[in-house]
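This document opens with one chain alone, in structure tokens, the form predicted on its own.
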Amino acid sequence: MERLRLAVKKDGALQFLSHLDFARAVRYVIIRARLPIAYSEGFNPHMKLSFASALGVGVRADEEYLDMELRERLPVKDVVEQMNAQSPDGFVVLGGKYVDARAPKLMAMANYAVYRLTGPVQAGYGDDALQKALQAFNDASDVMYEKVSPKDARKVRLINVKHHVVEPLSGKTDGETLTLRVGILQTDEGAIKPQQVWEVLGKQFGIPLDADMMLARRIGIYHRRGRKNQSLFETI
């Protein structure tokens, strides 16, 4: 078997698919492209296909990764062309690379994601005020977020946002639009969602944003070791 790693883009209407529906759409693309994909054995065989991580509904991705196992080694260029010829709008295969079958799984490698968050901010809120608020967040040693269980409001878990947002936040205002760049680290304790970081900045740092009006775009996903972010291709 040949293990091929692909970088893909998820955009447009596809951002509103759940992860399971997106995975199903990718499987249809592979079938239509007539690739020699490998299947598991047993009574319910499935494609040997895996993703780096699950994207939330409504989140676009400039670069997502997936691994597939092929029964024969095809030129990467041919795989990219065949898949793109059969892809729906919003799905693009950007490139690929064969990796060792013993290489760590993508889900074990992808531990750092960078997002661009965009949403409305109160008119008149300028860049000077924003930079002061972001500096206060960046200087804080601890920023706590109360995560309430959607099934039981009595169950509350405290998350220290600073354990996951390990690089300084940056951003700007443009009229009544706020744009932030946020990196989120996955640890053994889990991670925090972009929406939760957005909410924290409004409630605890005084940025007059609308907590329910935010669009997220994942602009990169990496393996973070120490302070260095590595491409999921580079870590092989």
Second form
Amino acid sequence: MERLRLAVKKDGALQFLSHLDFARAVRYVIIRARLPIAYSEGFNPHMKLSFASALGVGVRADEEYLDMELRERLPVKDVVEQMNAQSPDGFVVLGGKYVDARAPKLMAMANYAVYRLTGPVQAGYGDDALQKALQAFNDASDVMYEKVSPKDARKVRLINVKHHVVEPLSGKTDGETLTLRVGILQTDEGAIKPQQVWEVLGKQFGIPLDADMMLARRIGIYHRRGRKNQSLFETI
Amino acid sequence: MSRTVSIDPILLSKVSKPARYVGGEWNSVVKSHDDVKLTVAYCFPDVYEVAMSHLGLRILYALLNERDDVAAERVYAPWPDMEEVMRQKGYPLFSLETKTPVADFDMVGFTLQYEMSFTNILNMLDLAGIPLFSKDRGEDMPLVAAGGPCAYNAEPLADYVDVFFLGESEESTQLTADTIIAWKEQGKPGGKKGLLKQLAQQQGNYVPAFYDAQYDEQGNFLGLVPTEAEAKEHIEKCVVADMEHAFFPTKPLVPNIDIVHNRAVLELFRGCSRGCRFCQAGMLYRPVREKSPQRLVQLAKEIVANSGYDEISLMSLSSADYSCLPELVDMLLDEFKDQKVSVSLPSLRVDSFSVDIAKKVQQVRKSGLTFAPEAGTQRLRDVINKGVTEENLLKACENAFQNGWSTVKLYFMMGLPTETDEDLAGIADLAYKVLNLYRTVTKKNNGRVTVSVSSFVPKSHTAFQWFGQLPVEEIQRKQAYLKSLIRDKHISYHYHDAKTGYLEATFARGDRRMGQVLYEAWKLGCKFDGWTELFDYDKWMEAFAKAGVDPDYFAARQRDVNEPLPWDHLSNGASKAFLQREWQKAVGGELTHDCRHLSCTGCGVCPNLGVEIIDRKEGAGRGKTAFSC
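I have the form predicted on its own already, so could you send the form predicted in complex with the partner chain?
And the full complex, kicking off with our chain again.
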């Protein structure tokens, strides 16, 4: 078995897919590309294919990674070309690399994601005010987010946003549009969603944004060790 | 220059399943409207997952897009959450391919699969900014067309649709496109009415505005009178005589989200000659015309290669009736043995043979088996001409249980003509017999029998079209009675909402006056009436009251076999005399055989339409075209 790691893009029509639908769309691409993909044994065989993360509906990803197991080693260039020739609008294979069969799973490696968040902000909200608000966030030692269970409103969990947003936030306003750059670290306790960071900034730092109106674009996903972000192609 | 609708992606990401509205599917065809002579918006009045699963529109979409001079695009009904966004922000209904407003197309075609989606047609026209009533639409508005099974009783939609297309459109669609293109190039002589006059002269086309409906003093329907010279007295369906070479799309649209039937589809044949007397499809799609197994394998290879699907569904009205099924299944399994492609057979015949085939195709995954005895006693099965015995069913179940199946689903109908409580008790008996058979065969107690009972709705163009639908209360009583007879936890019992069936009946046998009811219901907010969570019976009753129409007049009334019917002018080729004979035989419990294997039963379709049954195995000598596999 050859384990091939691919960097892919999810945008266009595909940005609106749930993770399961996105995975299915990729499977169709692989079948159409006639790749010698390996299947699990057993009653209901499934393709040996795994992703770095589960992207939510509406989230574009400039970079996402997936591992597939091939029955034979094809040149990476051929795989990329064959898949791109069979890809629907919004899916592009950017590049690939064979990795060791014993390399850690993508899901375990990918623990840092950088997003660009965009949404409407109240007219007249200037850049000075924004920078002050972001500074206040960056300077705070703890920022608590109350996560209410969607199933049971009595179940509330407190998350310290600062445990996950470990690099300073930056952003700008352009007319009535606010753009923020947010890095989110996944720790043993889990992670926080971009949507929740957006909401916190509105509710606790006075940025006049609409908590429900935001679009996230993931511009990078990495393995973070200490203060260093490394590419998921680097497996050692 | 064409306009396009661009929806704020932030708003889109807030609605449920936004991928329903963005297009971009593999094998979708995007053309610039500036490069073509005709633009067609194919509209399906239901949500994406249902609409995308429909084969008919996919065929016509691919067929028209093969032409360089036509752009065909898809439009589906937005779910209420998306509709709210669209109405709030003023987005008009748009096509999935180029996001063009529907009102900007030359032709807007609706498929009519189910009466309970009629309000969605009105709602979609309204969302598109197209006046609902044909008479209110100016020359700048698209031609509104409709086809599909419900077009065979077009009258409830007569005020809304410019032209109906009856029957199979693979060939007639080309002619329609040519006609519209020529009309446009000639500077639209006579305007839209001029075009409709041309279309009215072509086979299968019904222009309702060219007829006046007449009623007697009591308000009984007397007939339609043509008001234009071009309007024919009888409109006969279009039929594709040569199914083997008929267009079939080998580059199917592959949805990005899961849909109701998400797999490659292979249509084995069209038509069904079993002659079940309740079945409208069995009448409308006559005669049986099979494709050869060689052609089917070739199509399957192309479809799988072009789609990426790993499952092929063998589709037809009764796929187990395909004359070369064992050969075809062997050929397909052999063709795809290295590709993890599975083959599925959606409809089984109630016999052991079909279980053997199911066993073969389900080597990998073993799902439950479904049989449709339709009625609980032999007497009633004879009335409906089901031609299935209890022995057939039990043999098939025995075979299934011996081969490892433990779940069987049984389909029945309730409210059939001549039905008594004894027939309902027969449903429960049959379920118990099947369950006990499982216990005897396997010595285990983990079998499951699902009994699913729908309420019968009399449909036009069937032998039961004269029969009155039972009142809602009576159906509910019968449902409760049957429930009281099923007391084993290994048998689950499902039934359909009686009110939906009743409303369906008002449309199925309604005339032009139902159009006003539809309008009132739409104004009251009715939509997606086929969806239990959105169906509001009380609003519909209010709509009937406002329109001054008695629903019982259409749904519940037993009709005289000689009275004029609102669909008498619309023909699938079968004669009314044949249906009258079938109705008499039904009441007498007399069977009619399958014309495909024995003599002609005289429905009239073949001689009237100049077509023949095509059975790939049947011997020669009965005027049937025969082929050997």
